[in-house]
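Only one chain is given next, in structure tokens, and it is the form predicted alone.
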Amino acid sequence: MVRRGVESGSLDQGLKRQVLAHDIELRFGTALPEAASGIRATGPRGSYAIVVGYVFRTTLPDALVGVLSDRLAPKGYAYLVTAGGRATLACCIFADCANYRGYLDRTVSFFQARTGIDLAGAQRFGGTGNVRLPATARRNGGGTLLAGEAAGFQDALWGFGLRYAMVSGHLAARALLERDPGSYDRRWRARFGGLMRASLVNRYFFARLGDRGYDAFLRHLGAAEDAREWLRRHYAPSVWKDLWYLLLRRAD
């Protein structure tokens, strides 16, 4: 389970160690000028969806439980992940976001009734997500390259964005190191443009399923001989998804 934050062993601290090992200067508490050239990875600029939840210690065995229910997470999902004595409980909400407190309370009650989790000492967290397929991920005359959610790179179906952030940051860095910033848009489109289009089409259809549709979706997934392969095909770009993407873009 990927951990974030200031504690030892987190992803953030691992990246920090790598940076300092290469004698790169880190500046905290200093805003980068808007017109500065380079890579900008400042996170989401809008609120496409929100996630709220708790992280806490637990004695439960390692497990990953996901729930599809508009009562707990409208047009999204709730989950409980336990690994190595640590737990994350959250609901990812794609509709009616203003009432997130009520949905989080229902999610907590749902899992408490089934697992007996104890939230004593739990730390609450929350965040927003931003998804869009930009015409360009360059700003300020092409001198600023946007990476991750600053560009809108995130999976529209489930809201996953960590891999997109890492990959787009790498592609932006390669473009700058090769003194070819103009190639950045071509690089990210070739690497995951099709995946982004597919995710936006998947989100359109998933948002219309409702609880009965979620049940059918999970039954099909459960009946698959190989769940990962079933999901891979679900995520994969295709001609029909590209056509649907064009229709949805025109509808906007």
Ligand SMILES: Cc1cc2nc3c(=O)[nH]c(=O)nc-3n(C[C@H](O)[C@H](O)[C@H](O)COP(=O)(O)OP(=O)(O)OC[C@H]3O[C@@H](n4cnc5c(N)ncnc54)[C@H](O)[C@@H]3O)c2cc1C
Given for the second form:
Amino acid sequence: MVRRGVESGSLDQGLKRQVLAHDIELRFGTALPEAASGIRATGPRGSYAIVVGYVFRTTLPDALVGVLSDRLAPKGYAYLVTAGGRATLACCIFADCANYRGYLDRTVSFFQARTGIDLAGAQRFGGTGNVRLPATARRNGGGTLLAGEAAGFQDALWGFGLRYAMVSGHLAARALLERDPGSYDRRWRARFGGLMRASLVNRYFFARLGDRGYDAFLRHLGAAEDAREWLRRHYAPSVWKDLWYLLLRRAD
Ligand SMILES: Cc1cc2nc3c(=O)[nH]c(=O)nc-3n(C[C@H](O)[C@H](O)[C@H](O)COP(=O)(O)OP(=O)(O)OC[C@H]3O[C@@H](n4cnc5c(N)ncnc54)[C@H](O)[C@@H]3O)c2cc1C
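Switching forms now, from the form predicted alone to the form predicted in complex with the ligand, please provide the structure.
Every component of the complex follows; first up is the chain already shown.
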């Protein structure tokens, strides 16, 4: 399970170790000026979705449970992940975000009733997500390359952006190292522009399913011989998804 934050073994601490091993200077508590050139990866602006939840210790065996229900997480999903004595419970909400507290309480009750989880000592966490497919991920006359959610790069269907952040950061760095910042837009479009278009179309349809539609979605997924392969096809770019994307963009 990928962990974030200051504790040892987290993704952030791993990245920090790699950075320091290359004698790169880290400056904490200092804001990057808007006009700074180079790579800007300052995270989400605006909120497309909200994630709220708890991390806590548990004696439950390792498991990953996802729930699709507009009662727990409108147009999104709730989940409980347990791994090695640690648990993460959250709801990822794509509508009615102002009432996130009520949805989180219901998600807690839902899992408590089924698993008996104990939230004593639990730490609350939360954050927002931003998704948009920009015409360009360059700013300030092209000298600033936006990476990760600062550019809007993220999977629109479920709100997963870690891989997008790293891949786009890598592509931005490559463009700078090859003294060709102008190629950045071409690079990210070629690498994941199609995936993002597909994810925006998937989100459009998913948001219209409702609880009955979620049932059908899960039945299809459950009946698939290989669920990962089924999801891979669901995520894959295609001509019809590109056409839908164009239609949706026009209607926007
Ligand atoms: C609760 C939650 C759960 C998630 N779970 C998953 C998941 O399971 N899988 C997945 O793939 N994605 C997940 N995501 C999404 C994923 O975390 C993000 O898409 C990803 O972290 C984006 O990376 P980033 O580097 O663009 O931005 P961030 O990780 O947000 O990092 C941006 C950093 O820039 C700093 N910053 C902001 N402004 C400035 C400034 N002016 N100067 C200097 N620094 C600044 C911020 O403090 C922050 O440290 C989750 C998001 C949330 C909120």
